[in-house]
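Only one chain is shown below, in structure tokens, and it's the form predicted on its own.
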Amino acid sequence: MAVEPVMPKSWRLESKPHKFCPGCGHGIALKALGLAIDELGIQDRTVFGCDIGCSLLAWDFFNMDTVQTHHGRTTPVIYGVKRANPELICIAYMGDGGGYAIGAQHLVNAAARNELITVVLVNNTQYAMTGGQMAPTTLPGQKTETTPYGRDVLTAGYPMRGPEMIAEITPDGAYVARGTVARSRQLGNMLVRALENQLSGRGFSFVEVLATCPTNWRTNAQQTWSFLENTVENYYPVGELKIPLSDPEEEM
């Protein structure tokens, strides 16, 4: 069985130790993006876009073009720079705020439009940088910092499950799937089919990610794990949503 390097060769070893909280799912989620592109050898032709939040703190992460964009824009900015340079690699990095709350339009359209980029989404069911607040993730009865008693549905709403929705809207030629920094390699599998989805120029490549947010949720290392694989995958079920049938040229 091959050994899993320590360190993708697509990170930029200058900024490790990384900024982000211990426990925090987001180190996994960008080994596992990190090994995603050495597997395809796309470093040199590849650029990361990261949203503000948490999300932001990847800004120096990879050994490669980087761009941080305003709160919710990364998406647009990433199929901007696409569209401008179709030989590009585009990746769009954020938290469910970025996409699902502020940037919530420009998902939708990007993803009906087809644009062949990659979104890879980090679901830890709360805003995490500001403190914990409830979020469009947030499951119910979750408390947090402004649901104390628990979201409640009656007035809140519920929980957005975004994959879903993104299966629905996209051509067949895009590629959709919710992975989990539980099982990193399976999350691996899905950013390599996402990335060569774009390569392959079928269409929009979508990955939520289910991460750990200790720091807010408050918990221990016991606590983090039975919730993030106990409790937020039975509310968000990991899997492939769509996968493309077909090559752009064949569906003509």
Given for the second form:
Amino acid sequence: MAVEPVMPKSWRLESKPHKFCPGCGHGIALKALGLAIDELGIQDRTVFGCDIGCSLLAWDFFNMDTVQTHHGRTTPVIYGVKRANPELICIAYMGDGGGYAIGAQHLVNAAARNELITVVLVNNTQYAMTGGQMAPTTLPGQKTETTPYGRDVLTAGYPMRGPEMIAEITPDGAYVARGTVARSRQLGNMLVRALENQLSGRGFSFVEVLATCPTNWRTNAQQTWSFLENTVENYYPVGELKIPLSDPEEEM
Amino acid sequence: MEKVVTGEKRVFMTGNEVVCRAALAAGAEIMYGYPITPQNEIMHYWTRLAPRFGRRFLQTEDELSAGFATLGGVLAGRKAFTATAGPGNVLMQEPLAMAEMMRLPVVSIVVQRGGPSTATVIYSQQEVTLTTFGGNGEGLRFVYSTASHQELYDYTIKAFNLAWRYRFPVFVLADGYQGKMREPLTIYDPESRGIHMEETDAYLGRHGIPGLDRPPGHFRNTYNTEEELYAVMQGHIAAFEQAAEEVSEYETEPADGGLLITGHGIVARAVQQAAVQLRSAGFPVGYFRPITLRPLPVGALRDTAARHRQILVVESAYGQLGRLLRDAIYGCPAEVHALCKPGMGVTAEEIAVRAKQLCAARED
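Write the structure block of the form predicted together with the partner chain for the protein whose form predicted on its own appears above.
Below is the entire complex, every chain and molecule, led by the chain shown above.
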């Protein structure tokens, strides 16, 4: 008999199996997020916003109130919800294009203002839903549909290190981390701390999740994992970049 | 909630302040805004007055975010609104397209400035096409074109009510003249006039555990198949057409067999004045003013147009109202003429000159 996978309580079973490609990192990221929500017991007052791109496939993913928005606009919708009803725990879930390109002004300003929301940004180094174009996160030399000979930084520019930027522009009280779907337990802990930061009212929280995209990377299982764990994590170091000076547990 | 105004009060104030007072009186709970002239004073008054009544404000990073955050406020079940103009109205169309798709009761005040592009901060009627049909959609929104400060007050209150009753985005389309000039008007508490204020309810964050006590609220604007989208749009269009009957408004004084002058917003005041003057001078001149530019009062407009031999469309734009009207009265035998002054005000005198020419040409 097959072993039933353990799913987070906050997941919506009716929409499983989910719609992401085989090997996609979104499933692991959303499992870590679901477990974090379970652990904190906030399913009944959490609002989940997802963007355009692959993240939109999460519009019916959770047994949580959810809104799917436009490309890059999940951040303003979600801080709009939070401002209107501060009792809610508000999560903006997006890709690297949504957060760092088309919606960069929203991410930057929400971070600088210390909006009491949690942004989870999945970085799979390219635009996946549209067929694998270069993203702000595409690595130097990486082949995509719009950099078919590899990203030449002299013409296509350099990749963006989002968490480093967010850590720099946020005031104390913000929580900023970069996790990876290759270490889901560590990622889960980061998401718990990010959400706790919102719960305690300390400030903005941001977790970038390094994620796999075998469909557009055109990699097999072994190559996929190797590209993530070696190449991607080498360029984008995993860890906590900013933690509030005092522990929210102590304050509470 | 504490009353913003009790009973009735005669005041003399700018249109931007009127909008702010009306939004407060309508029970608006939160405004999201971004500076652009000539609507800034709506925010200025709001930021001064709103805290006294426990209302909130957020200055966002641009009009995209002002619009999308307003959607967030509405999704949270609050009466939320924003205000903008010109290039800001262009950016506002992206969130408003989402509001149209998801039928979110967002209220936007547009104080038109000159266009295209940055143009002037002063005045125009050049945001008619944008406000009625902006965005990648079908123009499923209500647009009130106000002509006086009293109307700014009345229709701003009405905008909140109709948005929440019908769940379509609603625009109050004003202009820089209205925003910046002072006029006398009566402000009032809507309830004391027997205006029933619509209740709001939350899309997101209702009580109970989603999936256990209640189904989760899953709201999207993306669809997988043509058929899926088509079914949703059919529902939206049917609801819009049904609402159109009840929502569309106009003012008219026809002159059978004569010239019908049309205009909207503040230009309609000059149109009306010209028509009255000409009529008292013996010219067969009537007027028609659509108050709702979307949905247009098509039935009344067609009936009225059919009773006249000529129509003169007057506007501070290059034919934006004219296109809407020609489309609505298609097939009507009356000749249609235009007096277009893009980005410029229009006086009753110049309308009268043109109208007399048309009347004279008709007699020749």
